[in-house]
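Starting off, we have a lone chain in the form predicted on its own, written out as structure tokens.
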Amino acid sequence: MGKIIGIDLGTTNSLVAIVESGIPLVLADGQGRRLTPSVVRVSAAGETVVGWEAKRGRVAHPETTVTSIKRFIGRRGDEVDSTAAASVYTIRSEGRGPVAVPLHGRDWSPEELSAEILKALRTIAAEGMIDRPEAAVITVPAYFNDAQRNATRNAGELAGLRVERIINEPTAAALAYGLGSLKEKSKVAVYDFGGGTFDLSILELNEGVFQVLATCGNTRLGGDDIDHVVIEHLAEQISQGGGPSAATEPAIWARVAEAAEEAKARLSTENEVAISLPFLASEFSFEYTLTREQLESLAKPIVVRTREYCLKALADAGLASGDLDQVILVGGQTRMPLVREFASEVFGCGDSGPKLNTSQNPDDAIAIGAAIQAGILSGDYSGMLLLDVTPLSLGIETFGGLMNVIIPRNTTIPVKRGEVFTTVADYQKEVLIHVLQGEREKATDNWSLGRFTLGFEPQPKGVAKVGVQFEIDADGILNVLARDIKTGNEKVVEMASAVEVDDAEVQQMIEESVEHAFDDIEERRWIEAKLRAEQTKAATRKGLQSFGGELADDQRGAIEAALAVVESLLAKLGRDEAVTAAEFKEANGTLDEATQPLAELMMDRVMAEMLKKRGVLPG
């Protein structure tokens, strides 16, 4: 049997991993990104656009923008709540007849776009492996019932995929973070709380095999709902300044709630968060400030929703929460610190307790779990030897002297992490690769585990793709493999072992990171604003020059003076005048705005191009 890819079909996002070497992984697209935002739209023409293009598309084309429609696959028109959604796209659901979706004259079943995204990650493991995959284990919530796994099963079908086995989310999940090696008899409680729906499922280890004792949850409660509170929010916030209506606006819509997500995810790692949003309306711009008090306030009666699921699942088990040996913790909604308070509330969490288990990356564990049911189904897998932990976060510098974390701070080892990077100047011959161990944002402030160079063809700036992939093995020793991608050309350099690390040192690094934590981030964010403000210019100068004479004047206009703002604040750095991250942004931010429309025609005219290349327009 060939290789087997496992697929975690998500409501928000979706992933893909596959075990090589013995070695589970996510495999990454072609810009490092692990995640692909289970999003899809559909042009004019009935072309659809998936993944990360969609959704930054969405503000656009929100009503062609179809999001969390695992909510609606294998269900019926009177078992479908059509505001359910919480967007601005229409769900046809009419008695017992299929759900379906209109997009520019066509119906689309749940199936068909779900299996647009499945062809988005087949094509991204096709990328990342030597074989072209053919079969998938694909998971699903414990309590999807047989139509819902019977579509699931067609999406895959439908994506050139032969599904070999439909796997339930917590089993993946528990595989994921290797439980099989807790003692016989082992009970363990899966909070999978994701986008679009939440879980809770008991699980009891016998023979080496988990068996699902009671499992409870609801296909319509997720982190897309606490999204539609804080986008109901901002809303009333925009209406109350005088501004225009969101509701009755579905491209405002799209923007808040792009907003509300964004601001929703920062505010799990800081205490608030600033929200622009300009031009609005001709004479409108919106500025608020949005805390995590706030979003608690309005996330925690979805949040205590999930408790009668998990009382009801312990009951359904005959157990009680102190007869349970852990509590782990899936869906990206879990990083939410008032979620994970919640959790271990509920279950009694501490020293007489179960033990709350947030070792695994949220988002990558049923993806994970997936490629390892997907291992053993193909031969590949005959367990995981866990011998120790990476002590720091281990990963290179990028442009603008930051450090991108590979491999993070105490991740099991044996392990083979890797992503994409691009070039920054044009017609460059070779790149510098400088690997970091530390958890600081500056790669000044981490040590430095060696350098080397890497050779390639020359190329403009931002086409060359270099590869850059770490291995640790069991002995702790970590190799470092940098290759290009259009050539093949590769070099692979072993640095000295990322484990044997003095423990003092280790402490010593992880208090800086903490006591220099606020000033360390608000560094990044500064480097970063600066970045994409040269990149933006330099980007939006090309796109005026070749297309500019096709914009209207008023088009035109608002896009140099957006452009006018930016050359400012960086010709200020140039005489080492101070500019803020909050200025950088903000500016950044209008000329987006300012240049929606030349992005259009930019994209109008690329696919114009595609279509007289394939034939479907004259030449």
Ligand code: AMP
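Positions refer to the first chain, counted from 1. For clarity, a rigid core is taken as the largest C-alpha set superposing within 1.5 Å between two forms. Because the structure is predicted, anything quoted here is derived from the model rather than measured. Compared with the form predicted in complex with ligand AMP:
Once the rigid core is used as the reference frame, the Cα position of T48 differs between these two forms by less than 2 Å. Remark: with the core as the superposition reference, the CA shift of R220 between these two forms stays below 2 Å. Here G589 counts as shifted, since its C-alpha moves by at least 2 Å between these two forms after the core is aligned.
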Contents of the next structure:
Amino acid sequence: MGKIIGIDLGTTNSLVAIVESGIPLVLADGQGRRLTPSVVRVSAAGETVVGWEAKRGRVAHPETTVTSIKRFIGRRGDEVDSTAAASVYTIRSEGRGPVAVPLHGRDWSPEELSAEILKALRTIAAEGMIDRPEAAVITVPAYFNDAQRNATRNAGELAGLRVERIINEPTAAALAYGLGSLKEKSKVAVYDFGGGTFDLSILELNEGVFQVLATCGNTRLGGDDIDHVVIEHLAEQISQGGGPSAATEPAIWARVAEAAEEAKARLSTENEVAISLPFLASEFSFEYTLTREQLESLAKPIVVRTREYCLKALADAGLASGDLDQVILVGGQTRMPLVREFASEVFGCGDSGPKLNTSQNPDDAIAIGAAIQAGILSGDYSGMLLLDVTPLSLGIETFGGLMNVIIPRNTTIPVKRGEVFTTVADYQKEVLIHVLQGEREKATDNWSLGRFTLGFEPQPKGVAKVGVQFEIDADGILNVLARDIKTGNEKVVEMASAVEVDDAEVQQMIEESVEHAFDDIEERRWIEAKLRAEQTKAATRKGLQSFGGELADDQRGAIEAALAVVESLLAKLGRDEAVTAAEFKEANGTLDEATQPLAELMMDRVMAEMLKKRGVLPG
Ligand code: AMP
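What would the structure be for the form predicted in complex with ligand AMP, rather than the form predicted on its own?
Below: every chain and molecule of the assembly, starting with the one above.
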């Protein structure tokens, strides 16, 4: 049987790891290199060059060398900022269509380009192990939505790998760190600052099971952003020194970018570095010394942006930093001393606070975790299970335009939850299932993930029953099932594009839900009270028509009076006059009380009818 390999498909670098004889190992290429740059170049003949060679060739072929493609995978044209990759290749992004990268006359999808990276990793694995690599566990940032997860899965399959699992990067990292270093019951924060993404997850390890208590992050915040400010700083120095403009000359930009990234990495261990770019233009060479202090002042505004995600995740998990046992650092950017100091400060690490754990190689941890998960699936590694959580609530739109939550935010996945709904109109032939994601009370304030209709046998309102079930699989992909309970007719729709789930937007959604909490609840109360008024009005009119004659005069009079109040409130609404939720509530309550004898009478009649049908009572 072929082996399952673990892959960290990173924005900047990727790695492949396996479990061999129960031990997780990162595999190196023929030259002993464990990192493979996530860089792809397409030649004029349409051939691809991947990894180190492509990265080296970036200077000579800036426009056909694709970096940071992960920022575009599974994204729609209107969701991407084509300058976000800090690169010079062209991104074609139109409206709601998929993103494409035109290279030598052919449009490449981000999946295809990612598949090239995965193929290179598969080759490294094939050369470094005994069994053939056939399947893979691939990691993605915690905030990747369905579309991004699916696209990553497709990339794996295009690379000839069966994708067994897509798992969250911080969860994988925690698995790697979890080896032996944690107590039986611990809580840890995973601070993952990579090339293109930042994730903060709070995890709990309990009797061999990791549970993600909360996750928060930004898929557009990473070491690349620090590179960007350093590149801009260097470009400014170059033009001040009378040199060429890096911004308008791709080949120059690429050389400066390479120098900037190298200087940044070296400044993690050195106090200053000499940057030398000879013959940047025909008559211009650039020499410059960048100090750690300068780098830190350039990088600080980017690093401090991670604070809000740390605090939010803690709040979501209902924890204070003192409740944590450890803070784990993951991702190449956490090698920077400033980042370590900052993480330590945010979580109050030290004597009384959690321990800052940097014991694992931050570049390897995610791949090692993916290999451990692969090992668990293949049976080569035992003892741990993995659980992730939903970043936002999921539900459907119900009558009155309200959001009905089916799976709340921060629910552990995989999960399956369902509810039964009824219809609002008599003899409806179909119902609309409008799937929503978000934390707001009104459907329109949440994000629409998709909609579909289910046809069913027409029945009176309230009688037709529609079962709706949400299932999120271990990869975080949502399937929605709707079923006509009577006939069993059903439809299952995969919500292939939870597209609007963007980290910053998730953040905004949560903030808005807190900000509008009181107004939202007030609005929900109002809508529910109004709907109830409409429903009881109709039901009471019908009941009076059929059974009114059998009621005592005073009983009927009380119902008529209460009904008149409800009707007058609804009429006021019809004239666009304001009615409060409290007014509706009071009128509904009085009508409920008044209709008590009518309800009892109707119940008696219905029971008698049923028993008569069964032949218990004389006709
Ligand atoms: P990752 O996505 O985990 O591979 O992290 C890649 C990011 O880490 C890139 O932005 C690198 O420039 C950065 N990085 C790698 N090594 C270092 C280092 N020694 N010091 C600072 N940043 C680094």
